[in-house]
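Take a look at this single chain, the form predicted on its own, given in structure tokens.
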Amino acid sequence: MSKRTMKVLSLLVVLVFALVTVTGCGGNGEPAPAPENGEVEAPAPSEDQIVLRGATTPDASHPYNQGLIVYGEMLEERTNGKFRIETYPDSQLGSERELIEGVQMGTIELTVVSTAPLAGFSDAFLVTDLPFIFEDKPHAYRVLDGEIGQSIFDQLEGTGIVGLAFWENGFRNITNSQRPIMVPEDMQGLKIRTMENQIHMDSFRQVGADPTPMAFGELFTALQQGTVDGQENPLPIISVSRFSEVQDHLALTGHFYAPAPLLISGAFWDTLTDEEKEIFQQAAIEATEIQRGMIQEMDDRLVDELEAEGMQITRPDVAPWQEAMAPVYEQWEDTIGADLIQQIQEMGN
């Protein structure tokens, strides 16, 4: 074969592979044809479009992650596609203090956290981990959705957060793998993970537990190696979690109400026009029912699966509790405020 065919021969291979190419775009500048099975891949974002990182620690299935993800919702259709929340959940982006640290100085535009790690801020935070401070769910809710909620995100001012609402993780319970757990003196001498708290830790002192501070991130493995007796979390925590993989037992003692504010950073929120700050505080308000309802479906259901997974429940009367951890309130009430306390107590049932 000579040169010359050769040539002729390698320029209609290029043609051909380029028709294809064009056809198989949709020629003619028509859109190429969807594939068989009906995705379609997403466009990109615009330009203009401005992604901001929603951060948390718990896993991708937990409400904290898919409340976010609701919220983002709303706020792309209400800014006609502006604003798009991206989701980190998992302790991706750090544990909740790093994330709090994050949103403060910007890094990080939102996150849903527990309001232990907020009392470096205001001691008005620590009013909500005080034990059964709250009677019950809309006890919390008539609490933290008024007057007194909206004081204690005041509390935020000039630290670089702004708080939109307390969304919530629930109340917390007791699980372990030594011992079923009814009364006060069953926690002789178990060693309890607890988050960085020292009124939760105080209170756990009472009734006689050895409560041991630990990030999140490392309390799995921790059960599992038996560093540590047992752990107190909600229930959607400690199934998504998978805890009953390494806790025999689960007391439903519901000690602690869990609040989660959702915070948004202040560098960002000082960005916002008037109106779109709106858009963005009236959305996050009606994504608080939204995930307080994800909670309680959870609530609603899991004693049963967990139980199904092998746990050994207890419900343990809670009387003798509240007066195990009493003395908490004398220690805490010059910190906190006696009169904020008193005032929460009277907004119950």
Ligand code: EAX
Contents of the next structure:
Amino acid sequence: MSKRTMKVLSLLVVLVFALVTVTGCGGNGEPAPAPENGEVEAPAPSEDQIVLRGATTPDASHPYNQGLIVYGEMLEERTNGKFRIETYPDSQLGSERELIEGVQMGTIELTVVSTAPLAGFSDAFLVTDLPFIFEDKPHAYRVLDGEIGQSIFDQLEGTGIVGLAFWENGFRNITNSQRPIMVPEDMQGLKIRTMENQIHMDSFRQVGADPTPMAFGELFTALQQGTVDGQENPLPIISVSRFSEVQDHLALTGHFYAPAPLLISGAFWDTLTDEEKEIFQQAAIEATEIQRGMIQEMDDRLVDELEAEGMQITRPDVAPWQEAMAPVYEQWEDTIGADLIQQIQEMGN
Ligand code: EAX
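Form predicted in complex with the ligand structure, per the form predicted on its own context:
After this comes the whole thing, all chains and molecules, with the earlier chain placed first.
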């Protein structure tokens, strides 16, 4: 089955599900009794399970989807089966931009996305998109799990999106089909797919590359057909997407750290009781540690695995990259706020 057919089929499933929910004939599979003359239909029995759609773009084996499965099990257990998550990985319900829109409109309840495409919805996440803003994972966690992370989520007020926790995509590395990359000059003229984010595109322009924004679901084919020379992503995405089949070179630059906020639809959130909100929030925080642990476990073994798959790996000294991309900070300082940037830098090691 082609990806497109799968996408269409999944959309159909969602539509049918929505219809079934609206007409009230789902659940135990029996058709709802036809309402008698003038009678209002009885509300669904309270033991009916509410199914939440949790959609993501990477392969099903990636910790975005695996994290949602763990989270779903927690919710199901803690609400005595009232809520369950049905996952839709692999861009089945659309690109990250479309998933964020779906969460906003309430056609999708949950998503996990990179912060980069959120730039089209809110300026709140922009600071996390700056190159080399986080020195390492503990630095990122101190910022995102603390007051700054909370204030980022607070700024979503009124957008129809609620942020529950910062899960993780990870430190991004560059792959390409043309040549080994060590210094920024090696990027000259390379056509690199980036996410739809101006800071990311500006950063790649600074090293002389030609950034080409594209939805993740189109990336494998674009790499295969040579529409772009390369792309950048954390090791777990590179691995589960089988990019080693179409990319010979991997440079461990770690130029951006991509947090992956777990987002829930505001329209759905408003239907929850205070007690349920507490359960959803607490479970999201507990699942964060598990989800980040999955990424770490993959990061620890994937350099060797990708090398065994035939990728040629380089380990660039990051100092010249930091220097080359530094002008992006001045470009974006007014939009993001110099104080916030400084505050985050001071929380480094
Ligand atoms: O958020 O689009 C991307 O490259 C992202 O890293 C990926 O879809 C997961």
